[in-house]
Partner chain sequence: MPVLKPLSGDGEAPKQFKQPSRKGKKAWRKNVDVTEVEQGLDELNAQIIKGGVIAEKKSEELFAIDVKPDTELTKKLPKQLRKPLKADEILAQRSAVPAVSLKKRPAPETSGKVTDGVLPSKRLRATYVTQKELSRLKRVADGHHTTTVEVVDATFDAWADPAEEKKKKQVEETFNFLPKAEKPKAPKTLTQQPISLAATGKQLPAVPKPKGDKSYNPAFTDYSERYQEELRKAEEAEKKRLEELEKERLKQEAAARSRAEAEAAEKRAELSEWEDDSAWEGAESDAEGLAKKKRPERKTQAQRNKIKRRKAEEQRLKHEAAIKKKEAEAARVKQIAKELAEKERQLALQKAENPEEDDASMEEDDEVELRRRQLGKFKLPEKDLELVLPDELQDSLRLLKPEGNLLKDRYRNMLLRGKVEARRHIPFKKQAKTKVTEKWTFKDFTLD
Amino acid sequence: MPKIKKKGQAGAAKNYITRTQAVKKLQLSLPDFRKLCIWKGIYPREPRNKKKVSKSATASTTFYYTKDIQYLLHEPLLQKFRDQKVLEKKISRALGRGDVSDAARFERHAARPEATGKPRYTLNHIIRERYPTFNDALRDLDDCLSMLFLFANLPSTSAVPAKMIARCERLCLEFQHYLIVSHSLRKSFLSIKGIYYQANIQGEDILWLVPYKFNQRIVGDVDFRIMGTFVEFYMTLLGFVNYRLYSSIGLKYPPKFDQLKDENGAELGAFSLEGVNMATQGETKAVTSGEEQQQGPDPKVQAEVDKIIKQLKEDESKNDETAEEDAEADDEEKPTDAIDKFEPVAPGGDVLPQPAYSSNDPSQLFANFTFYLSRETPRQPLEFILRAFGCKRIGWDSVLGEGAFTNDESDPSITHHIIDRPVVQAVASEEGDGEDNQTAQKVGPNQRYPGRIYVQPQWVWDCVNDEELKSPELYAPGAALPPHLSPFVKAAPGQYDPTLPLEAQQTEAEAIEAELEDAEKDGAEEGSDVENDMDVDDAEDDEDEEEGDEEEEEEAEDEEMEEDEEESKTLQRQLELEAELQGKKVQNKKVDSKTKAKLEQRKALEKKAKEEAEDLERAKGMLSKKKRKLFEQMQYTNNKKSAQDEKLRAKRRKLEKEKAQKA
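Since we only have the sequence so far, can you give its structure as a single chain, in the form predicted alone?
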């Protein structure tokens, strides 16, 4: 007799477990269970059939894999949570007995973070479990950075303590310092949500979002307990990543932090990096009792060193003569620094793009400039981007905080002034000599300093994304800025691309329609001019007017005889109706040869499109019902995209015409 299987002990019912059963099995509270699942990366699962999985009459909504819950039984944090639960029970019992001293003693020895600054537990082992390699941690860094930058800009409340905000801000600034030193930042984009940044670290592209520096309002419908659990995990992760990144470039971690400068708003300037590979680190000097020790070399030792150097130079001169003879024989075998060229094997083959030396280093894009940031510009993102691309001299007003290269707006070393105000006025010197003596000039408020380039903040972002210095005339104060396009979106073939000229992407039918509209407008303007001339000649004899009417009627009859000029008939009829309503004379509309050719092209295109549509309908009849529906859905999507692209092109065509008329 086969063994009888009991319900719920095999199959899908055994593979899944409800949340209530999991909490009971782990002997945890529901908040602690949520924390543990978030940190360990265990999430609810959706079974195929909930009725087979559910072991009770009531329908359960949240299920987990049984193996995942079994895996949590061996977690060391379980004991930490249980110890905390035991401690809370001891404190509550002591307070119930009225023994306040015992309750205070229990709380004093609880090693709480608020009292000692040491956490009750650490997540280091979880980081090592979830990310076996460093590249795994880099791939999961997008959400980590977005969350930490968000919390770094929040105000402190009961749900978001100030210590958490300060820790997030410090970790983010340390990460930004690594990007500045390693020149890993690649692109940035200003959006409605905030500022997007993209960096390439050890071959991994990392994209994160930083909110603008506005006053954030904490709303009550956001569960900050769940978000705080993620932030606690992400702070540990970013600490690990920062340590590894700083060590990879030879810097000490954590960097020195000046609390006083940070309180004065220095932010990036509050950190001082130390390490062997730090380019800005100067030579250290030994200091004793506040005075520098100045020790010179021993004269006897220096004389012996000079003799040895003289002997070495004589030996090198002898070796150079023999080396030249050997070098002439080996010139052909020596490798060169020339780049290989990829040439097609057969004539008519594919021509590959040839490699070339990069003449400009994008990481040193702003290295030769000195910037000054006006008070109305966003200082934090501008400082970060400029430093990440080589700029070492950035000044701003003292009200924006410490850490500036200069707080003097009239400093003659400033080459670029980033401003976001109305048009500023240039003022010459009082003497009127015309010389560009910047130090001797007296410039009032909202006026320019000669010899300095004034640009709007978007110039920095567009230069970074295009990896070249853009023309500052396009970004002058008060000028209409060019469109700021996302560098992360690549236009697909056939879609609207704002960077390409309109003629290169519009269809033939759109080009013909645009030319016909222009021709109609020109004809209407000529007609209005003729009507104005007719108003002047109203004093002529009635006989001349009758003769003119007879001639126009004869010309109209001749045009009606032609069968190929249907479009000209409609235009003529429209003009006649307008003339009758206005009580004016009828003007004949003459269609030139170019317009006739365009009309014929439009007719040919319409005929061709109609034939293609008929062929497509016949081909669809050969498909099965399922494939035909799928094809119709694809066709609907493509037509929708084409209509959107056509609308964008029409809008751009209209703007270009208006701009041409103004010019």
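Given the structure is predicted, the values throughout are model-derived calculations rather than measurements. The term rigid core refers to the most C-alpha atoms you can superpose between the two forms while keeping them within 1.5 Å. Positions refer to the first chain, counted from 1. What changes on going to the form predicted together with the partner chain:
- For I453, the Cα coordinates differ by under 2 angstroms between these two forms after the core has been superposed.
- Relative to the superposed core, Q644 shifts its CA atom by 2 Å or more between these two forms.
- Once both forms are overlaid on the rigid core, the distance between the two CA positions of I512 between these two forms is 2 angstroms or more.
Output the structure of the form predicted together with the partner chain; the preceding block shows the form predicted alone.
This part shows the chain on its own.
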């Protein structure tokens, strides 16, 4: 007879443990247990069969792996939690006896660890445990950054102490400084929720969301104890990440923090970064540009360089070039047109990457501009993005806080002015062309300074996402802005993309078709006029259109398309017919050499397509039945999609043509 197995002695019943059992085993209170689980990364689990796991009659709700909990028993933090529990007991006993002053004393001493010799705890050891490599930490940075940026923007309440908020803010600013120096910000997106940023750090794409200022309501259904626990952990994590990132580009961590400037709202400007090896010289230098050493240099070589620098300092003439590598810091910095060149001073010294006015380098997109942010624009995101893309000189209204390059709006060095206010009517009529805003001499309610470009904030985002300077006319104040598209959506090849010009996205066949059509319309203008009239209204405001209308249009277009095909296929005959209808002579000459060439081209293309199709058919024969079916279905949907895209493109072509005709 086999050994009788008892229920609940093996298998799932042993592998899982209920939450109550776990709490009892660890001798903790439930909130403390929750905290510990969050910090150590122990998540609730689900057994396949709940009934087999729990012995109690009532259904337990949360289970953990027994091994996880067993491992938690070795956690050094556990002792700290127990100490806290002991303290709580002491206090409650004293309060129960009425010894209020004793209770206060216990609490005071616990809060003053240097007096009691019991230090408060840090989460340092957990960081390495949770994230064995730095890349693991970077991978989890999405959540961390979103949380910390969110908490940095919360109003302080009893649940969220001001200290925590200040700490979050500081860590976030430090991180932003790294992104600025290393030029690792890639994309940014203005959404209705907040501003998305994407950076690429050591090959990892990191995406986070920053709320708009002064918008966060505290709601009741969010558990702040849990959120606070996460934030405590993430604060420690970001601290270490920052340390690592700073030291990877040869900067000292933590950067110098100016309390006074911070109180005046300098934000990013309150920090001054120092190089690691400069500290040995005893002088601090603000370094915020990307012209830094990429790795920590060889100490010997560095010493040699230092010596030479000292020598150079004595004679005044040369010291600008080398010692003051970059005096940009914040506001003291002066705009210079020339770019400094950095040459290795000693043999074997680091070769610094040379700054260049190349338009290809997206990290230097705004390098040679001076910006001025007007009062109504969001300063923090704009400052961050502009700096991250190479801009050194940003001025703003003094209302927006300290740390500006200039507070004077009329500064002649300003090249770009970011503005987001409606245009007063009188002036609006003047600058109908869109170019006027740059040259307008008038200084009135809509003060315009000559020689600078006025743009709306979206220009900055669109420039950054497309990695090129967009035409500022489209973004002039008062102009209807082009849609702000998500940079995270990648258009599939052949898909209709409203941002690209037609030439860039249409297929060859389509282009030829269109040109043929043109030629044909030149021949018979009467017909084209009639056709055009049908779709004039869709040039108007798109948003007012109803769905039904659109469908109708599409149908109409379908017909047209078919018509077009027929026409072009038998162009000759068609022409004859039309001529007949109009009571004219057959105009064979109209089919000039150009059209002929096109026709031939098309023929060739069709032939090619046919051949390709045949090849495909042959190749399909080689496939297994299953794969062939899959392939066919794929082709079918692809064709459907591409037909849709083609329709959209045709529509746009028509609109553009109309515009050209009107102009």
